[in-house]
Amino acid sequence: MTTVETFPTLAEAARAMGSGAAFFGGGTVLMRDVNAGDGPQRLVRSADPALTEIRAQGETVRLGAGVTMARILAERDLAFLHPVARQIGGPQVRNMGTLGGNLFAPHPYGDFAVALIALGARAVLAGQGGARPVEELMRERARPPLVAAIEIPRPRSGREFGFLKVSRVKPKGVSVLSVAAFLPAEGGRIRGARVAWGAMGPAPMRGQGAERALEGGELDAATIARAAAQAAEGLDPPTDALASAWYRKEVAGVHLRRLLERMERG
């Protein structure tokens, strides 16, 4: 039997988390397991308004972990995230699915986490001070911490950030793979390149081979070709019903090239 415990603040919810407990946000993945009889013994939830808060902080935007994909799509100031949120399931999933829940959704879900890693987003943990890079949290997916909010740097233009999801069923199929790139530039040269992949390892991960190929170059045909050639370096994709590991590695460069060419056009 599963029990549901509701707390007025995130701090109280964080203290209540423990063995056999899971945080209940949108429930798009969690409730499937509960209904199948495989869910956790305790569901912890919170009515804290901070969970659904959206706040601009200079060049960064802070989103509560309970902000839904539909809410992101409704916010004009979050237009740089719209192409990502639009690829998360269908309308029903987007109405319920939350930012925090997507962070720890198991393969083949969790595409939004890929974009957050590429952007260098940081997670604010409930009941703790400071923030941690989202990419660090991906190494703790077996025992995820309670995330209160995500701090996301804003790209300055469409040439700086891009996202691509590859699926066999359009428009809302699960990912064969997903890839995101954040390419800030100084003087026309890429400085601080970040590339992230989904469905190319045990959790969303950085594409360090592609990053090295992009760093210091211009976003042009030659740089894009170098990045595509190094796209699969360090990746360890799974074999599943959607695609084999061999196939995913073979097409990684093709899809990275398509994403970068789209970003080049702005």
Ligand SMILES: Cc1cc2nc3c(=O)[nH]c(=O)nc-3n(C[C@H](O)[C@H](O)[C@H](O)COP(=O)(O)OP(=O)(O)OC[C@H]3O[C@@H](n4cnc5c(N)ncnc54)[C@H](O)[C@@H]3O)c2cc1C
The other form holds:
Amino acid sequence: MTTVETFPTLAEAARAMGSGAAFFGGGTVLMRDVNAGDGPQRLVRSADPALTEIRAQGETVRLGAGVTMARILAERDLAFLHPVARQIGGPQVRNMGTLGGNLFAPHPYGDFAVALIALGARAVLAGQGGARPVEELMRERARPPLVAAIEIPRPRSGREFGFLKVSRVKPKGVSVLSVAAFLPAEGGRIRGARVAWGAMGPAPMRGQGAERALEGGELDAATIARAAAQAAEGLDPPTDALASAWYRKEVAGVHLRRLLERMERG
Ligand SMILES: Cc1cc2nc3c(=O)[nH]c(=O)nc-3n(C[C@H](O)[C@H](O)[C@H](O)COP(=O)(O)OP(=O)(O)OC[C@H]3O[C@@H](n4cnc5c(N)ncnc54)[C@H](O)[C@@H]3O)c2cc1C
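The form predicted on its own done, now the form predicted in complex with the ligand:
Whole complex next, starting from this chain.
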């Protein structure tokens, strides 16, 4: 049997998390397990308004972890995130599925987390001070800390940030892979390249081979070809019903090239 406990504040919810408990976001993943009789013993929820708060102005936007994909799509100031949110499931999933839940949804899910890692987003943990890089949290997926909000640096243009999801069924299929790139430039040269992959390992992760190939270069055909050649370096994708590990590694460079060429066009 699963019990549901609701707390007025996130700090109280964080204190109530313990063995056998899972935090309930939109429930799009959790409720499948609960309905199958395979869910957690305790579901912890919070009615804290901070969970659904959106601060969309300025160079860093702050979104409560309970903000849904549909709300992101309704917010004009979050246009840079629309191409990502639009790719998460169908309308029902987007209406319920939250940012916090996407961080810890199992393979092959986590497309939004891929974009967040590329952007260098940070997670504010409930009941704790400061914020931690989202990519760090990906290594703690087995026992996720309670995330209150995400702080996301705003890219300056479509040339600086891009996201691509590859699925077999369109428009609602899950990822064969997803990839995002954040390529800030100084004097025409890429400085601080960040590439992130989804469905290419046990959790969304950085693509360090591609990042090294992009760093210091101009976003042109030669740099893109170098990055595509290094795309699969360090990645160890799983084999599942959608694709084999071999296939995922083979096509990673093709899709990274497509994404980078789109960003080059601006
Ligand atoms: C038909 C279908 C299609 C889907 N398509 C996609 C897709 O294309 N791309 C994709 O990425 N995902 C997809 N998903 C997976 C899922 O719907 C999304 O990832 C969604 O964002 C999960 O959010 P949620 O709030 O519903 O998570 P929940 O089910 O509430 O929770 C998922 C996990 O995250 C944890 N969690 C939730 N909130 C927090 C928090 N604030 N802090 C810490 N832990 C938390 C939960 O404890 C649980 O372990 C799909 C799901 C379905 C059923």
